[in-house]
Structures are given as structure tokens and as C-alpha cells.
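Next comes just one chain, in C-alpha cells: the form predicted on its own.
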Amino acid sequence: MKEIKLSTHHHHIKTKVYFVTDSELIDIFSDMQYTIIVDRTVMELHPSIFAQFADRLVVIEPEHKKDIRMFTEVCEQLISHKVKKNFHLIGVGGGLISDLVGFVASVYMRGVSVSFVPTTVLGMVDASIGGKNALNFGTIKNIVGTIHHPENVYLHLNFLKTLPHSEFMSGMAEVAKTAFLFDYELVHDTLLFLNKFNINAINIMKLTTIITESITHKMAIVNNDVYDNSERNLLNFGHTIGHLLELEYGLMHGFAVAQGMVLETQLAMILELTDGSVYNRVRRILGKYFLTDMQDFDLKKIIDKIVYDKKANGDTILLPVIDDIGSSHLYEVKLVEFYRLINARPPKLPPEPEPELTD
């Protein structure tokens, strides 16, 4: 297996990360402590590697929500499969997984181990990094939560090459979210992957710096600030009004954030917490590959559930600011402010031409 070494000072989280192979994915599983935990469309997809473990599975239909009643039955199901303390549970899927398996662990028995095996680029790289695990309540989105740490995630990129083409490039949205915040290279290097991407023949090189490189950029985050008390918001960048276009209008999750990172960039734009030129690069880049046609969003019915959003404290929130591309800080913004872009009609963008993007 090849770890991923993490350049940090701060040694908080003990999370260790892989690629790995098929082979050495079965091995993994072969533990008979191991109980593992499998969304039904990727163990159908790839049964070369579940075939053989059919006593250990716990299935989740893929059409299952998040939610407390998908809660009970993970855990009616680990009964029964006699699941005890010292066991440990593996999440084998996506997001959604990760999230259901990290908090089932964090309380089954009062806590127990847990490793992923992400399916998806929005696991890889977002969903199964940082020991957030949160169901949705009701209308809200990850109001209940827990922080329950993985001790491994396993990436396995032939995961990625069953992926219908939308759920790729939702989790090429979170990679373009953390460049945005902290790597202008990264930026690059998406914009060249993008620029040449086909589903049917993914650049497993270049795909596989792209994903350290996210990866690395999360983990130095929550390293210094585990539990979100200050830097960690910064990765909420277009998350707050992101939340509200996916539940409110089914959006998959990384469209739905950089919509959210365009609407929060024109916030900032109209505080005068960052430039128009910064506006006009984040709404470019991410209208060439990831945004919808906006204008059958009705922003004040969103905005309105903005007070719900566990980031808020109090009348404020924390919102994520680009000074430039690559490079970000946080601002303390009044609720009340979002309503600001409710009236607010996009600038219209200057004629720029296309960067040039080469190797």
C-alpha cells in the first residue's frame, strides 16, 4: 500500500491514508473482526472484491437517506451480525456512507474503531477526511453530528471508473473548493485535468496528485483546528447557501456548493471584502464545469433558512472570503447580510480570454 504522507507540525489526527490495490483491498477485508458496511450499487458494480464476504456485509440500498431511521438500521443489523466492542466497521461508498458508518461508530457501544474505503472523488477527498459524521433531521441538512476520527481510509481509484459522469464532477467541485482556498497550482492542475477529462479514460496519474494535494490541504486544516472553532470554517466556502440549493432543490452536492461559492463570492464582492476580478475568475472557472442556469433559484425562500445553519452563532457567521485565487480568510458577516443578494443581479463579465494551460 502507498500512504500518503502528511507534512503537519500538529499530530491531533491519526487518521492514516492509502492507495491501494484490489488485492490488497480483499486482504484488508479478510479480518474476521472486520464488519463492513457497503452502499449495494458498488458491491453489485465490483463483486470480484464483496463475493466472498457476503456473512459480513451490511448492505445500504443506494436510494437510502442519511437520517435517523437509516441509523436504526445499521445498528439493528450490526446486532444481529453480533457486532461488539472490539470489532471494527468499514464504510465502503460514498459521502452518504461515510457519514452514516462515522457516526454509527462514534456511538455503537459508545464508540467504536472505523476505516473507509471512499467510492466516490467527493468521499476521497472531503467526506471521509477530517472525522465530521452527521445525519440529516427533518429539512436540515448534518444537523446531528458527531467527531469520530477513521483510523484508515483506503482510495482505490478503480472505484472511480464506474462513476456516472454528474457524480465525478460533483467531487471535482470540493477539489476546486480547496484550491480556490489554499493552492493556486492546484487550481491549474484541476483546470488541466478538467480541460482533458473523459470518464472513459481518466488520467490515473494526474487524478492521483490532484487528490493528495486535497487531501493534504484538508488534514493541515483540521490538524490545527479539529473541532471548528476558527481556520476550519474556511472549508465551509459556499457550503452555507450550498446546503440550502441541495436540499431545497435537489442538487447534486458539489453542484449545489459552487453555486454556493459563486452567490458567497458576490456577497463578498458587495461588503467589499474582495475584488470584482476575483468574482469574475471563481464565476468563470466554475460556470465552465459545474453551475446550472440560476435564475429558477428563489434566493429569499433559501435565505430565510439560513438561521438554522449550525455554522451561525448567534445573528453572524463566519463566512469564507477569496482574496485571491489560492488564497483566503475568514469574515465575521451578520445573517441579515445574505439578504443582500436576494436583489442583487450578477455583474456581467468582462471579455477575458482563456488561460493558457500547459504541463
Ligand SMILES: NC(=O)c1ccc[n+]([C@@H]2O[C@H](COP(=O)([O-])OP(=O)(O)OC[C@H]3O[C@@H](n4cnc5c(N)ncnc54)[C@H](O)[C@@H]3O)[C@@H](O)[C@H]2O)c1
Contents of the next structure:
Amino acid sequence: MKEIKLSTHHHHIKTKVYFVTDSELIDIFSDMQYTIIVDRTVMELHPSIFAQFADRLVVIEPEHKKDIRMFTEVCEQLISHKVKKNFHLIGVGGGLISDLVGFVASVYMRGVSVSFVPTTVLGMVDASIGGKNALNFGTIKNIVGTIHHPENVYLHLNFLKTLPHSEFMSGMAEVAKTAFLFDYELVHDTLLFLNKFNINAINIMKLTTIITESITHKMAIVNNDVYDNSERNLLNFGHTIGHLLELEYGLMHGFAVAQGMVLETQLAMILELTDGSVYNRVRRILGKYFLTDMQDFDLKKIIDKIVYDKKANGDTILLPVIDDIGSSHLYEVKLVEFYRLINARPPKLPPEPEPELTD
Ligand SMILES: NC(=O)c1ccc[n+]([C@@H]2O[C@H](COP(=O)([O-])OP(=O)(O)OC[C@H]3O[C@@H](n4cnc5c(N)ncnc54)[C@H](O)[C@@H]3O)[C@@H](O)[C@H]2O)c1
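Since the one above is the form predicted on its own, can you give the form predicted in complex with this ligand too?
So here's everything in the complex, that chain up top.
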């Protein structure tokens, strides 16, 4: 197994991240004290891995919601499988599975150890990293949750070959987010990868590099601020508005966040926290791959709901601001400032072409 070498400053979090092959994964699953909790779609699409463990699997229906009812079902299954405190849970699937299994692991018998095998891009670069988990409650997304770090994250890029194209791109939007925040070169590599992207012939080597870089950035930030008091808020870029668009218009997570990144950068520009040229580049890059045609969002309706954001402190929120492609800072803005987006028409993009991309 090839471990991603995370920097030695990372003392707080002990999570190890590995790239694995089919046979390495099967070896891991063969440990009888491991309870495998898997997304049904993933299980059915990859029978060569899962069929042999059929009698030990806890299977989750992916169309179900990540809510208390589902939590109850998983606990019932763990009890009927006689899962003890010294057992280890392994969640196999996208962010729905890592959030659900991470939450269950943090409270079942007052906490059992957990690892993840993320099978979506979003799961690999984001949801399985950083220890946060959450359930939706009522109509509010991710409002109940804990922080419980996985012991190991096993990445097997083969899973991505069965991922629908839209899911793939939605996950890549989170990669773009990390790149805008921290890493100019990663923006370049990601664009190069997407320019030549073909879901039937994924360039695994390039994708391995992109995923490794994204995870390394996220881990570094999380290690400095496990409980979200300061710089971890940078990772929220695009999410304050993105979450609301996702809920209101049913956009996929990554596409909603992409739209959120554009609008939040526009706000930063209006507040003179960043330059118009940065906004133009963010919008141009995201526009090419991630923005939907739905330009006529009812922004007032969205912004009215910002007060419910759990990241808001009273009447302010930390807004991630892109200073330049690949560097960023947090700025505390009043929630009411978001209303300034409503009457601001999206500025016209100058005709400047994107610079040539080279390998
Ligand atoms: N805790 C965190 O830090 C964090 C971060 C980001 C997102 N999330 C959460 O993650 C969830 C979204 O994650 P997601 O986008 O991975 O969604 P998901 O887990 O719902 O998966 C998306 C769809 O892809 C299917 N699927 C998964 N892997 C597949 C594969 N290899 N081949 C074919 N189909 C496959 C699933 O069955 C599902 O239909 C949300 O609930 C979000 O709140 C959590």
C-alpha cells in the first residue's frame, strides 16, 4: 500500500491515507473484526470485491436520506451483527456513507474506531478527510454531528470508473476550491486534467497527483484548526451561498459550491477585498466546467436564510477571500452585506483569453 506522506507537522490527527489495489482492499476487508458498511450501488457495481463478504456486509440504500432514521437502522444492524466495542467500522461509499458511518462510529458504544474507503471524488478529497461527520435533521442540512477522525482512509481510484460523469465533476469542483485557496499549480494541473478528461479513459497518474495534493492541503489546514475556530473556515469557500443554492434549487453539491465561489468572490470584489481581475479568473475557470445555466436564482430568498448558517457568529461570518489564484485569507463580514449581491449584475467578462496550458 502506498501511503500519502503528510507533513511531519501534522501531530493532532493520526489519520493515515493510502492508495490501495483490489487485492489490498480485499485483504483489509478479510479481517473478521472489521464491519463493512457499504453503499448498495457501489456494492452492486463492484461484485469482484464485495461478493465474497456478502454475509458480513451492512448495506445502505443510497437514495435514503442521511437522517436519524437511517442512523437508527445502522445501529440496529450493528447490534444484530453483534458488533462489539473492539470492532472496527469501515464505511465504503461517497460522502453520505462517511458522514453516516463516521457519526455512528462516534457514538456506538460511546465510540468505536472507523476507517473509510471513499468511492466518489468528493469523498476522497473532502468528506472522508478531517473527521467531521453530520446528519440532516428536519429540513436542515448537516446540523447534527461530531468530530471523529478515521484511523485510515483507503483510496482506490478504480471505484471512480463507475461514477456518473456529473458526480465526478461535482467532486472536481471541490478540488478547484482547494486549488483557488492554496495552490496555483493545482489550478493549472486540474484544468489540464479536465481539458483532456474522458470518463472512459481516466488519466490515473494525473488524477493521483491531483487527489494527493488536495488531501495534503486539507489535512494541513485541519491539523492547524481541528475545531473550526479559525483557518479551517477557509475550506468553506463557496459554501455559505453554495449550501443554500443546493437546498433551494437541488443543485449537486459541487456545482452549488462553484456558483457559491463565484458569488462570494463577487461580494469580495464589491467590498473591495479583492481585485476585479481575480473575480474574472475565478468566474472564467469555473464557468468552463462547473456553472449551470441557472443564472436567475432568487438571491434574496437565499440570502434571507444565511442567518441559519451554523458558521455565522451572531450577525457576522468569516468570508474566505481569494487574493490571487492560489492564495486566500478570511475576512469577517456582516451578514447584511450579502444583500449587496442582489442588485449587482454579474460584471461583463473582459474578452481576455485563458493562457495556454502546457503539460
Ligand atoms: N464531512 C465532511 O467533511 C463533508 C464534506 C463534503 C461533503 N460531505 C457530505 O457528503 C455528501 C455528498 O457526498 P457524495 O457527493 O460523495 O455523495 P453520495 O455519497 O450521496 O454519492 C453520490 C452518488 O454516487 C453513488 N456512488 C458512490 N460511489 C460510486 C461509484 N464508485 N460508482 C457509482 N456510483 C457511486 C452513490 O450511490 C450516490 O448515488 C453530502 O451528504 C455532504 O454533506 C461531508
